[in-house]
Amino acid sequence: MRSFNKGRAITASVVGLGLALSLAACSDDDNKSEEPGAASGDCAAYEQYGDLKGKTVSVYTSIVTPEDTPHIDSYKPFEECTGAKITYEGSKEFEAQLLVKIKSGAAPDIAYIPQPGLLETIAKDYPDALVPASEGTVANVDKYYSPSWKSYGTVDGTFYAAPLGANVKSFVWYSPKQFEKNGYTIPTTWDELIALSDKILADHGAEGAKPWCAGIGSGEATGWPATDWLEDLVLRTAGGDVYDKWLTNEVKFDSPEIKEALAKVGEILKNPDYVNGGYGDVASIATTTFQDGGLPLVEDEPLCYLHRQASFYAANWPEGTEVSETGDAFAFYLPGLTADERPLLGGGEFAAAFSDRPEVAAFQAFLASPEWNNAKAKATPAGGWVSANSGLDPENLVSPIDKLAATLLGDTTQEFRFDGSDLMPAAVGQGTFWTEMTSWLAEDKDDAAVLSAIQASWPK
């Protein structure tokens, strides 16, 4: 899952920062070369797309402010070199509204789908809606992505959707300055993580601070951050083989392996002594937006010290936050049960086409190209974005957290798995898994009842 609107009046530092690409703009207006994501060079890389003056391509996505600005800026080279215009619409209700748009015959030209499970649902329920990936898109994906990423955008042997952004989910955000001040060290095992939580509670509990803060609110997608917690713990307590069987329901939600993992999540999220710093009790996690969830961590007097969230959370820190290994905020790898066990959970979005027009095919191919990936990196100077495109120059990732995420994504010694809820059938992955995990926190629904309810919803 991805990002939605912020509840607090904060402005991410990604907004409004000038970043010019190194090459001259192909527009007649020299000033455009000073804008974020401005066009580059002689437009040679864009000649393959032809003259698209007067053509418009609409994009529909779950990515809203403040993360939408870097996306919009990253289209400028394509717009200026081809003459096409890209219209962007982000929505917090993307998953539900996309289906409404398709059903009503008003599908966008391109949609950024963050769940392969939703892509599969669309392909099966609306077989005439999706357009197979364009020839240029196929060529770019085959050249610049590993086969596994292509498989996530493929349904029943037809490749529809190209990988877009990627992220590392197995992160715990913290304040390096506060860790240094308090003498805390980065935990390397789950037991060390719990011991650190106890230490923080002992040191700061009397001040009203809690070890952890969290938020799973996300409009109609409320609950997805809690599913990420469970997926990370299934990988740690049961391993990748069980995880894979869980995605296909060969291992049931109410099986002992999944119950054990949920109990581990509960050691933190349902422990009233551990949560929810800055917001309230355990139930407050369900009503706190995920964007706001970690903000008490960077207050002058922190009300929490740990926040599990993906690499893209970097874009949600308030303006002026120094995101670095010695700064106001950074992230460490969510430990495994032992220091040697380092499974990695990640996710991403996929660009699917719903219109069979040359300009749409060209824009989809552009999104899978090194040109777009590097333009996007340069248009995101505050960090919070990375991709698995091998044509992405790491030097364009200016944020240390993005460089860390890129390093982890490229570490073949770690056991990588894609976000489980995004791969499950939509009725589960974007349905009962979200709602039942919300009830688990908001209503203190017990573990067995939650898992049984999710299992009962699995399509027959």
The other form holds:
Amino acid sequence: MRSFNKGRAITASVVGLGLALSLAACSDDDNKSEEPGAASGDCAAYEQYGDLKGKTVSVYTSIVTPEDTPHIDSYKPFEECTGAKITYEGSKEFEAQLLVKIKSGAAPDIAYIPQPGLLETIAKDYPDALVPASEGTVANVDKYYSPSWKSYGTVDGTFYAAPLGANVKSFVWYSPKQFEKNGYTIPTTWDELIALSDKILADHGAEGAKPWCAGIGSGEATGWPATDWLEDLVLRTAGGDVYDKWLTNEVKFDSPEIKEALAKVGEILKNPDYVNGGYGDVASIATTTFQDGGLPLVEDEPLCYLHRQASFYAANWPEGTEVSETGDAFAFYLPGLTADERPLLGGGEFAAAFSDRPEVAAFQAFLASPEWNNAKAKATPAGGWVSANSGLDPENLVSPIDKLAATLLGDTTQEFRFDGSDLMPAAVGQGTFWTEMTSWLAEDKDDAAVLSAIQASWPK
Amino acid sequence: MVFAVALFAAAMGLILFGVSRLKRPRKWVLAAAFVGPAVLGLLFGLVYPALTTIKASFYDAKGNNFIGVDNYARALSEDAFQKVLGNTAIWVILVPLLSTGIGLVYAILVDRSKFEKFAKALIFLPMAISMVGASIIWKFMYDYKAVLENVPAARQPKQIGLLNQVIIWMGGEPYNFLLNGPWNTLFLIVVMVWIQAGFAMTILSASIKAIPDDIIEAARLDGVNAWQMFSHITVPSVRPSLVVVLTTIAMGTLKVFDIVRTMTGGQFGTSVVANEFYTQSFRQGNEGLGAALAVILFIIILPLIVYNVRQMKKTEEVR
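Coords for the form predicted in complex with the partner chain, given the form predicted alone:
Let us now look at the entire complex, which starts with that chain.
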């Protein structure tokens, strides 16, 4: 699937330059008045980085306006205490352009890599470009992150990249207000979820509403939300062990376990009675952008009631939408087959270094520190950002959905798995898996044909 | 960048200065001085990358192991890539024919009419828009919103696509132009034709104006009708220009990338070779296959270039 940032990056493009400018203007004001929990003078935590006056660190990411402002703001404490300057460059063509930059010897100092699979590709193809994580980074990651998060930034035993942001994918968005009005309760098993869908259809089908809304459009990355669906269902129907083997192709795409999971996804996404609320038929899922997908849910008379999308979808609700447990929109955990099985699918990005300089090492360590995570949380007052850093004070997360995501990420009783398509080889994870899932919906291609086409593309 | 430009200027200055200092330079010195930099540029910028690309096309995805013609076999045999090649063929056949045809007819229609300049400006304007810009414009033209069952009219999604709104005004159902194959490829082709027709019109119009008046007058005296004038006088007279226009547009079409990437991202069965090359090389990290696709594209373009150059030479000889 797709990273959290890239997705939002596309929203950002829609918002356009005007907003970018106004945001820039706003942030200036903020700086003068209240900003810096940083400049407030406490530089003690930064002394370890030493004096970096006059040094510059370049950052390259897929995070563009308006999401980049909180990032840029979150570096301020570091810049003010150490004297270093951070230059920030966001690009929507990040994944492709990063490889081009590395190939041409113009790699950035630090890149935020949203897919462990991409990190692995770089580590294997350009072993000289990537610099193993700095000492300070290793110390912070060992101290503040669970070992599984460290393992996603590790290739062949070398730890390169520290986790940065995180997100929860196993979320179904709904409208608490509408649920209360209709007397619906949050389902705790898959069967209850289907029963709820049927009930919504019976109650509101006559008004033209459908239980589910969905959208998988995302430019050239179209299809990723559909891969998330399948990953979530593989975790539920086949379990974590099969999931892990599936990522390495020990369990083939056309094996019965995956077929069963896809059939379960089809129960919802390919059921014309269930989708696509507010947008049309099953095929309309393919042409609806994922940002628009859930919007019919918060209208006064909703055209859909359920929308499976990650925690970062919070940023896509229209201005004025109250995101809370009693408000216009909130999310519940996408249930497992039984109430006791609670696997969790998530994603995140990782900060990898391409230069072996002290200021780069220091900045990478800073990004893995509680100081940065808290600064980032404070610099994101509108919400839509969490991390798996245990030093992150939940009080700094303002949005209830971020708090819920942070709770789920911190809950060790839930079996956490990283987004699968981000871990598969690029030819599959960012290629046929996207395109075939798109054909599955757009052209009504059948399950077996889709799965065998993806399997056929697995690099030998 | 600034450094590179300065270096280039300095080198050129040095060469020109050197040449000017020579009294009675030999012919080959002069030729080398002027052509040399261009040849060097071509060697570094074109020939060297072409050779490395050809080499890469025989290696595996990471460029480590020699795998012979496997990449070509894959590109030519797998369904997904056959579809891509098929789409490219459709583009290359339709775009030059349609653009040139429309351009030619338009040029004849507006020739010596009252509004010639204005009419020409109208059709030439799209040429000034970048491919990506044109694609975004047409994406709005094609925009589709379904008509929802059981939903009252006031709450139906608003059509923002002009074409679908027109269809609705005429009492039809909105149509999802970019989703349904194989027609979606044709709707993408429309964009390219929209851009290229102006180019064809400009060249052909100039060529039509160059037809000697006495030929036209002689034909008139012989009593030809409009169709005979078109098929026996105009078309044969502008034939060399027609060929140049056709082949030039064909070459541009083979490389089409921006339109497909901007409008559908190659989804829904609309991908073409150039787009697939980019996707394979940069997005999916399959450099060998990407290189093979680039080479295939190069091989298809090659005869077109040769033919085009020969025709241009011919036209010049006539002059």
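Rigid core (definition): largest C-alpha set, two forms, superposition within 1.5 Å. Numbering follows the first chain given and starts at 1. Every value quoted in this text rests on a predicted model; they were computed, and no experiment measured them.
A.B. asks: Pick from 48, 166, 255, 324: which one is at the hinge where the rigid parts meet as they turn between the two forms?
C.D. replies: Per the C-alpha fit change, the hinge is 166.
A.B. asks: Based on C-alpha superposition, what is the hinge rotation angle of the smaller rigid part between the two forms, rounded to whole degrees?
C.D. replies: Turning angle of the smaller piece versus the larger: 12 degrees.
A.B. asks: Look at the Cα of residue 132 between the two forms with the rigid core superposed and state its shift in Å.
C.D. replies: Displacement of the alpha carbon, after core fit: 3.5 Å.
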